[in-house]
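Take a look at this single chain, the form predicted on its own, given in structure tokens.
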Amino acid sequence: MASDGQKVVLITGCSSGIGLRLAVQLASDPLKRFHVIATMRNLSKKGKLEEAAGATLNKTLHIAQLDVCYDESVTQCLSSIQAGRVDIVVNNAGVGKIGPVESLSIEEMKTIFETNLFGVVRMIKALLPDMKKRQSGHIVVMSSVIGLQGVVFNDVYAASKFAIEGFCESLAVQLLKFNIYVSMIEPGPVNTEFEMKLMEEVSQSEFPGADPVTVQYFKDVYLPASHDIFMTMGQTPDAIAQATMKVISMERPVFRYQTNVLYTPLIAMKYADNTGNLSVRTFYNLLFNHGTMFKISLTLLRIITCNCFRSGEISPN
């Protein structure tokens, strides 16, 4: 139960990774500004969160079941909250998918959109009436730089993030009328157990339906390059949680917050050329024609950053 003056923060996808770390950081706030409702689809996976929560468990942090893919689950969770009030919602639950698009079924693609797009929309629709009535609220969405710049072999995942970016960018305008803010947190690569497991699984997959050349490029070119990118530019879940907490604490929250400054020039390159050729051909050449230059560039970045991004010492500011 939230005390007077505390903001009720509901976070989805808290069984691990960014959601878990954000829930713990907010609940551990020295000023006790937040009452956190950390939700997850499967409560059998709450052990890690309970351990990380420590003394905050059942005080400033409560765990609840919530599956963003089902209306009934959303309704049941929100009805269990005191007065149904949620001041801040962090839409963190998400799923990823990589690989040749020919090997993905339409049903698999729909599953990605059901969580990454419609799951967020479902939460927002459920919370908006009360937020509008109270003329107050903050909707935070865990997006990605892939929602701004497509990445090879991430076609469907990028599409789901592009979709939620467009939805929220449109929604943010009208919600200012009700004093409700929308914020998109846009990390680059994040080193989580989920990401590592996903990479391991796809490296052993056969990808039926895709031609041998495409599968070869995916396994022999993309996966090693992706591994190098994560090793060089990957941030920790704690760093993303800190950035999100910073946005949540703003008096007038920003709409976009990119957590990794190394990605800003790459995003800018896309919008600098209205033909789209600059970014598409640059990424193509780096990946397929100039692999040596690509590796040298990453090595230089690794030396320059000195692991600061993984320790969270470098911020977007």
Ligand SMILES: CC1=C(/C=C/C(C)=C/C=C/C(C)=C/C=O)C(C)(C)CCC1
Second form
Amino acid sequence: MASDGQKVVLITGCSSGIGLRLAVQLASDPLKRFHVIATMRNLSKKGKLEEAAGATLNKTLHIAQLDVCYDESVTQCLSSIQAGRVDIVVNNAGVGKIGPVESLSIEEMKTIFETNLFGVVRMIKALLPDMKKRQSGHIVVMSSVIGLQGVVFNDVYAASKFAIEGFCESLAVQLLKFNIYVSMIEPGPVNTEFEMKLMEEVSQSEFPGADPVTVQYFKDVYLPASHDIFMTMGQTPDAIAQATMKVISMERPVFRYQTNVLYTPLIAMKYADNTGNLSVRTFYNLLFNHGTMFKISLTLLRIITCNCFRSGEISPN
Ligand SMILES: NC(=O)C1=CN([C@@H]2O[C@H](COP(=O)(O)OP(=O)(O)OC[C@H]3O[C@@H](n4cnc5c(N)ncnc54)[C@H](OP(=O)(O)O)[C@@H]3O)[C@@H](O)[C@H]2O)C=CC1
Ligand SMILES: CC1=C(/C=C/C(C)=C/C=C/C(C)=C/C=O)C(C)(C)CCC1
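Return one more block: the form predicted together with the named molecule, after the form predicted on its own shown previously.
Time for the whole complex; same chain goes first.
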């Protein structure tokens, strides 16, 4: 039960990664500002969170089951919350997908949207009536830089994050009238199980339907370059949790927040040249002329975009 003055925070996808770290960070707040409901779809995975929660477990951190793909799971979870009051929801649950589009079925693509778009929409629809009644609330979405700028071989994942960005960009306007804030957290690469799950998936695939040249670009060009990006630019899940906590604590929370300043130039290009050619050709060169050029061109990019797009992001890591 939340003690008075405490904010009730419901987070989805807390069995690992960013969700787990955010739940622990909020529950460990020295000012005890938050009553955290850390949810996950498979309670048999709660061990890692229980361990990380330490003394906050069943004090300021409570674990509950919630699968964002099922209405009854959402209803069940919310009905167990006192007066159904959630002050802040962090829609963190999400799944990735990489690979040649020719070898991905429409069904597979729909499952990505089911979690990354409709899972978030389901949570918002369930919580909005009460937030509007109370004229107060904060809807946080763990989006991604890939929700702002596509990345080669991340086609469907990008589409699902673009979708939730468009949904929230539209919704935010009317919600302001009800004193409800919407915030899109947009990390670049983060070192969690996310990348490992993607690698495991593609290691078992023969890429049916994709031509050998495309498969070669994916396996021999993209995968090594992507791993390099995770290694050189990847942030820790704690850094993302810290950035999210910063946004949650704002008097007037921002609508967008990129967590990794190193990634800013890659997004800024889209606004620096509205034909889109700068973005496409730069990514093309970074990918296919990978290697020494890569590091130089990232530095050059920051100069080209003259940091004029930078707002106060925190430093990487
Ligand atoms: N890692 C990265 O590079 C980046 C990640 N993101 C986003 O951050 C969020 C968290 O990802 P991250 O922590 O990195 O990766 P993880 O794979 O570690 O965490 C994803 C979490 O989402 C949960 N989840 C998946 N589907 C559902 C569902 N239907 N209902 C409830 N929970 C579900 C997973 O649960 P389970 O254990 O049961 O699978 C897991 O707890 C995602 O939205 C991702 O898109 C954004 C930018 C970068
Ligand atoms: C920047 C960059 C690349 C990869 C970017 C990646 C892999 C970003 C991953 C972001 C994630 C994982 C977001 C999750 O939501 C390439 C194409 C290798 C080369 C061109 C420059």
